[in-house]
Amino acid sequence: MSANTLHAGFVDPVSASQAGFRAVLDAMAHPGRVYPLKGPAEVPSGLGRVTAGVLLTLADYSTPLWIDPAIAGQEGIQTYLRFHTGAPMVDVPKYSEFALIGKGEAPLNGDRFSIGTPDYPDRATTLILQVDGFERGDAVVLTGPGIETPHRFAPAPLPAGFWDVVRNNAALFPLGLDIILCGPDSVAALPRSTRIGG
C-alpha cells in the first residue's frame, strides 16, 4: 500500500469488538493465561494485528492513548489510531488511559504511568506491550487472583526491567498498571493484582 493509504478497520465492527473485549475479558480474569485473537486484516507497519484489536476495540475519544516514540514515527500507526478510535494522543504517559509500547527491550519506567487515586484507581493507565510471543523468554511465575495454581508465564521480548515494574505494581494494589500483552495472534494480561511468585 502507498503512504496516502489508510489501512482498513475491522471488517464487521461489531462482532469483532466482542470477541475482542472477550478476550481481553477473560485474559484479565486469568492472568498468565493466554487467549486467541483476531485483529483487523492489514495494519501499518509496526503495529500487530492484535494490537491493533486491542486498541480498536478498547479506545475511543474518550480514552487518551500514549505511543512509545520508538514506533510513534512509524508510518500511519498514528494517523490509523486515531481514525479508526477517535483516541486523542497525549505526549505525556501520565495523562494516558492507555500506553502502546513497541517491542524491543528498551528499559520500561512504571513511574511515569498514572496509578491512579485511591478515590479513583481506575483511572490508572493501561499498558499495551507487543512481543513475539509467550514461550520464548525468561519464565516466571505467577501467583495472585484469578490463578488457580502458580504457573510459569514466559512472554518476550520485553523491555528491561518489565519484571520489575510488575513486582513494584503489585505492591501497590489497590492501585497501579494493567498490563496486556499482544503477540501475533493472541493475547494476555497482567493485573496490577498479579504477583511474581518464586
Given for the second form:
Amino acid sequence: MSANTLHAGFVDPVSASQAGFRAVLDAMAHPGRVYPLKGPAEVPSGLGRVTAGVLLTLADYSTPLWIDPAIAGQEGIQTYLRFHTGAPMVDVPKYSEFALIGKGEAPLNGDRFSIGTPDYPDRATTLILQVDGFERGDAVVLTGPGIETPHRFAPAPLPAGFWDVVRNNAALFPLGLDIILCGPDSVAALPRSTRIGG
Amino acid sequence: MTAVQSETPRAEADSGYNFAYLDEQTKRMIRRAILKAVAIPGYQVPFASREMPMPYGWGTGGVQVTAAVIGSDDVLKVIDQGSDDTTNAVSIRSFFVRTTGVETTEKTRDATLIQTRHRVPETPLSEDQILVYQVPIPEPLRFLEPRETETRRMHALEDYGLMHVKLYEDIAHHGHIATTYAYPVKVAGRYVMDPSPTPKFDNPKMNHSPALQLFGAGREKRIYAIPPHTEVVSLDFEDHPFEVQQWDNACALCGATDSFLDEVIMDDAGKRMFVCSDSDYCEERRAAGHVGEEGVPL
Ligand SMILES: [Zn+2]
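Any chance you could show the form predicted together with the partner chain after that form predicted alone?
Below is the whole assembly, all chains and molecules, this chain first.
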C-alpha cells in the first residue's frame, strides 16, 4: 500500500458519523424511504461514497466484515476499509456482522449469513448492498413496522435472490437479515420486520 | 472521482469533552444496538453500558442513547414526570448543553429529541421527533422470573402465559387490573415489552406513534425500540379490557380534561388540587386562553 492509493476517511469523523448514523437510523425506522447521506469525498473505485460512509460510521475492530468476492479483489477496497474501520475481514459470511455485497451477477443466498439465535436475534448479519438508485427497479410494496401506508420501493440493480431473502425474513422473524441499501448519495433500509405486499 | 468536499464541518466544540461525552467507539457500539433494536421491535438488545458522570437511577441508559443519537442541529427537551424543572431533568439537560452545545427547549413541538422519565408528552409527537425513555427495569417478566436465561427463553418461545396469569390475579384480587404503571404491552404482535414506569395512561400514545421511540436501561444494559407507526397493544382480557386512568376533575390551572393529572397540596391547610403532570402542555393551554377553576389568565 502506498500513500497515493489510500484515500482519506471522514474529515470530521465525530459529526460525519453522527450524521451518517441518523440517516441509517431514519432509514431503518422508515423502511423503503430514502435519506441523503454524505460519505467521504474520495473512495476507492468499486466502493460507493455512501457505502463507505455507512461502514465508517458503524464498523470497527469488533465487527467482522465479509466482502463479496466479486468486489473483494478490487484494488484498494479491503485496504481502505481495514485502515479506516479496523474491522477484521472474514472469509465465512456466517461469521460477519456486516456483509458488503457487490453489484455482481452472483445470486444472493441468505442461508450463508447469520440470522441470529432465538435467544439473541440481534446477533445477525447486516447486509450492505450498493445500488444505482431506488426508483427504476421492479417495484414492490412494503408494509410493516415503520410504514404508515403501503410504500412503493424499486431499488436497482439487485442480485438475483434478493427479494427471496426479504420474503424469507417473514418466516424467520424475529430472526432474520437486516439490509442497508446504499445509492449514489442516499441510503434506504429493509429491516427484517418489513413485509412485501399489501 | 473528483475530490469534492462532501461533509459539513461541525461548529467548533467549546469544551474539553468529546461531543456528547462518549468516545466514538462507545457511540458506535450503542448505535449498532439501536439499529438492531429498531429492526426487532420490542426486543431488548444487550449493550455494554458505560459509566456515566451521574448515578444509576438518574437515567444513564437514556443518557447514553441520547448521546449516541444527538447531533449539533438537534433541539433537546428533557422531562421528568412531565416536568422540565426537576433536578433530574435540569441536570441531564445541562449535561448535554455542556457536552454538545445543542439548543434546548421546554416546548414539546419545538424539540427534535426528547429524553423522558415516566411520561409521554400530551402534545402529539411528529415523525421528525425521537423520544428516548430512561428505563430502570427493562424486563417485563423479571418479577415473575428472576433468571435472565429463563426470561430470555420465554421471549424466544413467545411464552407469555405467566404474564397473563399475573394480570388475571390482579382481577381476582381487585376485580380489575390494578397495574397502573409499567403496564405491559405487546409490540408489533411479537415481543412483550415494559413501557418503562410510565403510567398506563400513556400506553395508547405509544401505539402507532409517528415518532421513533427508543428505550435505554443503563444498569441493566439493554436498549429496545418501537419504530414509528407500529402497533403497541396493552395486554388485557376480553371481559376485562384495558382502560386508562380517568379523573373526576379537570386541571385546576388550564381546565384540561384529557391530560394526566397530579394531585398537589396547595397550602398548609392541606387544600388540594389536580394539575397537568405535563407542565409544557398546561402552559401552552393557559397561553391559549384556557383557564381552570383555580387558574388565573396568563
Ligand atoms: Zn393543565
